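Presented as structure tokens, the chain that follows is alone, the form predicted alone.
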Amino acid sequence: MYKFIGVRPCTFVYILLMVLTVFTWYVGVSGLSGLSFAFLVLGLSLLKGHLIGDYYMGLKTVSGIWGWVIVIWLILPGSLIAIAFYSAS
């Protein structure tokens, strides 16, 4: 298994997930609002879901339709939430 900057990929993804979570938390507690911040947080949550699917659920090496299940599952509710945010503003 390969290493990225001296750490295993799952450890690097874990650290990245924690950094993205702290950043999302900071956006919430600092009172940043607006459509752009809503889409930023939504995009980060979709990225986090994709990383979890690839590295922790083992879907990175799956071929065929099963590799797309997590992507479709993330895009569908993400798109619906984005439409709801956009139409509410």
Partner chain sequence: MKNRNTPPGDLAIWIFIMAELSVFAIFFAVYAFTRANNVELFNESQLTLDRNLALINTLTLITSSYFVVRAVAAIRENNAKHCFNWIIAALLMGLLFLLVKSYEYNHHYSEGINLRTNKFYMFYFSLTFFHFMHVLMGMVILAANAIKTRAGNYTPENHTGLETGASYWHMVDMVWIILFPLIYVMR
Contents of the next structure:
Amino acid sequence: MYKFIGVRPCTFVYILLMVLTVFTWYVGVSGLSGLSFAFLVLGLSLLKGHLIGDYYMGLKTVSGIWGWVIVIWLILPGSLIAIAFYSAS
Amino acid sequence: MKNRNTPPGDLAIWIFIMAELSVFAIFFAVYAFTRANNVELFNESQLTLDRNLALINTLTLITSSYFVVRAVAAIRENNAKHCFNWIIAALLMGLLFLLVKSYEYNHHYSEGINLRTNKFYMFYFSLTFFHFMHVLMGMVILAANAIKTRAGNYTPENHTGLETGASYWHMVDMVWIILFPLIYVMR
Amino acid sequence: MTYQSQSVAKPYFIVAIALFVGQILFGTILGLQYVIGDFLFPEIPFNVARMVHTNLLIVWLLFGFMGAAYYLIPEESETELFSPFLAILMFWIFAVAGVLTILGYLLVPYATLAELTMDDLFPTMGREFLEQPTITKIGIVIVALSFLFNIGMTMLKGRKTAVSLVLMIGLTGLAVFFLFAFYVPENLVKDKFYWWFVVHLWVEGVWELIMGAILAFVLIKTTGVDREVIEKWLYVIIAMSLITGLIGTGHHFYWIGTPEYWQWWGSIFSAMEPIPFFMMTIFAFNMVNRRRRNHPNQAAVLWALGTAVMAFLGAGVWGFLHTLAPVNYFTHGTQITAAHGHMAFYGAYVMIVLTMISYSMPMLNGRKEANSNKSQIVEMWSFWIMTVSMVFITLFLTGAGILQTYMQRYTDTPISFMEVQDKVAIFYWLREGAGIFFLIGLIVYVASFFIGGDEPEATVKDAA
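In place of the form predicted alone, output the structure of the form predicted together with the partner chain.
Below is the entire complex, every chain and molecule, led by the chain shown above.
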């Protein structure tokens, strides 16, 4: 039982997530296309997912395979999506 | 600093979460590969989507997830009242998401665009509708959590039910975080 | 047997086995008719034998599910069955109606049967697996509703468990979806669409709940693992079944005239239908590994493990092989389908009923926990003979199916259906051979009920 003092880590993560989201949106409305932007935006989304997994879902404090499941999940479809977009270009 | 070897919440929900994530992952991959065979169609149809509304939706879900994190933190600090308030705030964000999405769908339907229009729209509607249903389900779970919080069922030492609902909600958020760039932005 | 009223399960199980024997006899007739086309023609033409074979299967499995429920629910609810009299009454009604229907198939031309049963007043005949006259179907509904009422009232007055709840949901779903058998649209697309609401939502939907619940029950009883652990697994498994199986129905909507998106939805969701079966396999083996006791009924444990494995292979793996739309485009309606169908039905539903009978029949016959060693050994032999035979039936049909798909559809120079059938005939002969072995296994199974009855009950020391 204690009262938290200061800015919480989850708040920092929140702000970061919002910033990354706005950046992605910006890429979208600017119509920026091409493999580099696609990969950039994809990569950022995977990072966001990782942040949510570690900080929001609390997996950062989990040892063993359960601490890695989200990372694995992000990498697998992420890679497939990357391959698909690469083969489309 | 690792201090546990199972994730927060009931392990059963995590099995469920991984199963749901797998379905979405397959859907995402199939979308991406189908796009590779229909690049122009997908690029063209993608332009008709409203990225501004999607931004609002993404920010909404991230915010609601943040609120849920705050709710769990509150109960760990023995503040059930704040916990309840944070959950309500998260639910309101969820509701906002549903309303914006419904507005988007309505806009498409009024232009005669639906699941059968073309392959891109088939994926767009399928994926986002499927996600929509999960937002709904997540909200039902959170509402149950809110009721239990109000009834004093959670303590700082034992709030597994809340962590369970929170984990599911974060999954719903995470799916959208991938979905947003994949469907709305990447071209 | 803790509750006297559990004994009503016995007649259900006996008739189930009897109909099973009938089903397989007709199966062997059919297998021979594949290669000797006019075998038993015109007395028992192929289409009649087929109706008898498939309808007997479904009806004996229903008898098996009902018997399982009558045994399991009182024990789970810790109270006597609400009305044993009603259960026995329904038994006789179902049995008589079933026998009359089968005799109807065999003794009169189908069109005459339709006339005799006044099908034209409310036509529901003529669809695969739903060939029963409308009055039989109505009878089935009445029997099912009484059964659900009986079981439901029993549950209400007693302890509610996850096992009984899941079983009840599955059985209720079974009854509800059967109602679609009464919906026969004029439009052929809709006709086919809704037909699957009975068939798919049964075997790839609510029947999986029934199977899961019975498996969980037998594992609780034979391993002594904590109920909470087993029930948690059960919930996760059925959640996966429903998530994948409900929209997975779309894998039947690829080519019947429905919109194209079904090819996507059906492929993606049904591709994951093996997952719950995979989980059941892990679940079963895990629980047995973690057992707190060695149960004297080793035969039942063998059936339970075997069910999980064969269901995974037959329903899961073989189902997956032809579930994706691009593959199914070529394999649709071929012997691949038959291969999957046989192993899936046997692995999942035949075996779960036999598992339940294996577990409960000793007690229904007055034993404490298990049959004698001798009896169990004979029973286990029958398990292996039937199961290995089924594997070979499936392999042979798969071979036939692959060749058929290639020669009739995939190749650049396709040849006609009948020509292909001629060419794959060898596989049909081999299948028939395996089928005979299956019949032998079934005879050994029936024999196991009459062997070793005088010997003392197996004890844990006898067990492996």
